[in-house]
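What follows is one chain in structure tokens, specifically the form predicted alone.
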Amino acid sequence: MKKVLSLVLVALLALATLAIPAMAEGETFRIGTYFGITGGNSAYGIECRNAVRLAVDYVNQNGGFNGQKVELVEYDTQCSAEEAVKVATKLITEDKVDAAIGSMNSGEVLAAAPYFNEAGIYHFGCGTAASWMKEDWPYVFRAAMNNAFAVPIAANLMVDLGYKTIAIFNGQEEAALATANIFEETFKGMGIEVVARESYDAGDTDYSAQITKMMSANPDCILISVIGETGGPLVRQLRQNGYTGIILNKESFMDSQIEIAGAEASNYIAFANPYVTYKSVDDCDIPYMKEFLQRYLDAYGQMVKTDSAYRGWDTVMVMWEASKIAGSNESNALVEATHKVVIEGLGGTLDYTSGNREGYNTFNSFILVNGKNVLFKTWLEEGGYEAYLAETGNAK
């Protein structure tokens, strides 16, 4: 009797190991990340790679990827597009990981990123620039703005202002260099002239005599296409210099920058991006993203600062979902499924049914105004820009 029960109870056993889901224990999903944690634009890799940290965090809490634990393989690029190659060689060749996750600096990924896609490598990144998402890369994809789908609507922000000319500010970083091209083009496709265009090198502090070329000029508005903390002291010495007309920001105008630039500088700086900083947690009416703010101050004791916090948790989220809809944690089927994914996002509605890899593709347009990001339409409705003419003493 003693042996039959013993038989028994192996064979319970077997169907009980039987019904474990198909991953060996111990087997992990492996998502290599590069992200710039030391160097010029620090701030943003640090924020990007928490957040990356807590939507691990979540997925691992409600199942992993298809059974699997997710577990982060990190490196620090130093914002360096040399070092980001390093990075992907390794990951590649000695880490073996199964997926990957770039940088918000355009320059890294636009060097990295075919070193995955030739791996076959199931690659996000969370720069922002149009270069890198031009490449036939099958395996890249992005849950971040493509600055490009951003132009037309900032730059159609000049025509219902009534505005003729512009002048342009940019730097010579990836994005912020290929950003301002697709501006000056758009903007002479619209009958806006490009009145004057000036530069700074990576390290410049000092930008009056670019600003006060630009003023000479007399726009009826400033395009400052820059990346990092420049947009900080760029604006700060806008406004030290005279200026006190409409900037327009090659995107959101973020918290970090806004301590920097102070919050009377920053009035009436406008933009087209799917989400903005918030000062707190009661500050935002979204409650997806409330929910995303309270979870990364529990978790680091501070408030968002920059939107790279929100690149990095879409990122993650958009990949379990392909994992959902793969049934899979194979590259090649992650890829197929991606393409099916429709997700809320942070910043709205992340669709990758069209085929071009990216997820948001249309959003909306702000303007900062005492501190708080405004609807640009509601504020033009609301009689905001008349106000704004009243307090700057600028002609219509």
Given for the second form:
Amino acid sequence: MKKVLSLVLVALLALATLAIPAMAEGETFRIGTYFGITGGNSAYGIECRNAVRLAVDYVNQNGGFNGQKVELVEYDTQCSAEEAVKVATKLITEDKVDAAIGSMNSGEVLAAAPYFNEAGIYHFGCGTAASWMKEDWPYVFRAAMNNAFAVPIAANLMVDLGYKTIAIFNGQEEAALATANIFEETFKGMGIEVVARESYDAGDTDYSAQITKMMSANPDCILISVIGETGGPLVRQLRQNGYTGIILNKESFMDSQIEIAGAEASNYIAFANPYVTYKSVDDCDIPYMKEFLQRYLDAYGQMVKTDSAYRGWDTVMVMWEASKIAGSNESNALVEATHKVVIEGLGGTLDYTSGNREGYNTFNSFILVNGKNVLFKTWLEEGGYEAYLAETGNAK
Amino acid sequence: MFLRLLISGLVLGGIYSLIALGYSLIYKASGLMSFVQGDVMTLGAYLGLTFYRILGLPFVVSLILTVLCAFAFGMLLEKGVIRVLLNKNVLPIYVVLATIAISYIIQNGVQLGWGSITQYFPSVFSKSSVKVLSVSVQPEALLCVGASLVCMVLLHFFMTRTRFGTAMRAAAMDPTAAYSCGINVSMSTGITWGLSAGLAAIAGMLIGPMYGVYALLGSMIGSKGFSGAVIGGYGNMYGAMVGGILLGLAEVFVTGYISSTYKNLIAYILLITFLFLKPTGLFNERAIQDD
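Hand over the structure of the form predicted in complex with the partner chain; the form predicted alone is what we had up.
Now the complete complex, all chains and molecules, led by this one.
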């Protein structure tokens, strides 16, 4: 009997010994996500989440984070900053995630990111406002554009065109308002006069009065600094109310917005951005972007319509690279390693070595003409501006 | 600028009026308050989008089908929710709360059905804008103003000059007495809710080409329409029209001559002012319980 018991104990011990490495290998690296999947700006949150899922699948197929499989713990913020805070608390205290990826709505990131930072959790936000990256949050990074970095580039387009006056139309959301403020300061510094500044509240649908006021000020150009959902209806109303001039946008005018505004109304929208959206995979001639677009199309049966998908993909890729450099999945190691990351992203080089926790630091400027995003410089050189003047009959 | 603002105000007011008409109709014909009009407008916009853009039906056919669907929805809403509550003799506040709940259900329901991205609603006319006294205006906006005027006149005559309209008003004033006179109170209230939903659907289908279609399209417009109905005299068809137009003009002129910051503020300040100083509104419409 003793022999039998001994044999059983030995067998159990052996099984336990085998089980220990098996468990270690089986442990997952849990990334909490909080995106607006329902609510006002949810189309952008859904695409961002879709891209994060794609990227995580890709990472898992290629070895995971230092051998650990990546698992997503997903929540919907309903596009609300209050909900984002609740979700952040839950991710930290109940789900005990190892890292987090935040919303494409900067207001939500601004509200939730400090909780992750305080908990020492490696965190990336996908919003584009300058505000939340001004904070001293060492655990918080971004693999999307910072609107503030794009402002001088976009504002210079006005100088290139010899424009002296501008009207600004902005929303009250974090990214829209903060970016409009930076634009206004930049314009003043460049000697461009802001002749009107108008805004709208969340839920507004009609902008005709603001458009009338801006047009009455007779600006050379109108700057729009609004969230994605508003862009399409706003441009449509601008054109329907008779504004035929160049529109300066705080970021790219995406395919989802062109669908609402209409292709004709979307003509002559200028902007500075790392990337643009494409109508089809064949329209894109950048190999890495093309590969991503095909991957997204295969997975979800539709083209990427907003650049928030690009932000999601880039974010996971930067985190993955950081894990490789760190050789560890511990939060502090990942933070330290991120400052050494230099990889090719969907919008060019993501370089974190400057220490500002931002990946994209330089952008191209484009203008949307006949449904195509043309490099602004090329458009000017090829007589695009003269063609615009002839087509619209505008003096400027 | 004045002329441009005037036209913008009339157009915006026309939209508010269509919603305000629905609120007033429900109150006039059933003595009940509803807060679902704005979201029924959203539902109408989605239905119109489905018939017109997705199924490719002609605009007029799409409009008729949309109104019929909305009418059926309004009837169902009354039979399935409002009537059930009324039969339980609940306080009117519970009916109001039920309509608020329904509005959230619609907002989430359309997201489930049509997705959360803003949908493109094609223009009804071949021209994206027309000139009115040298001001560019969307043709759909003019259609909206015209539709509001037509609906107002038709509803007024329906409520005051037809047997059924009189029966509806009687049912609202005293359901028991109306019932004893042979009026089918339940049917009358059901048709009222159906008509109101139809009105909201017309508004939704007409503004879709101007604003695009999304889940929260009607939430703000619904509140403004309510304010318009109160300003005009809650329950009065002409009041709804005038109140809506006045509100649209006030918003636009405040934006144009003062600041867009106060655009929405003015709507609710006007609402409160009228409730304090003249709760019967511009058309001196007394609340049904006061009669």
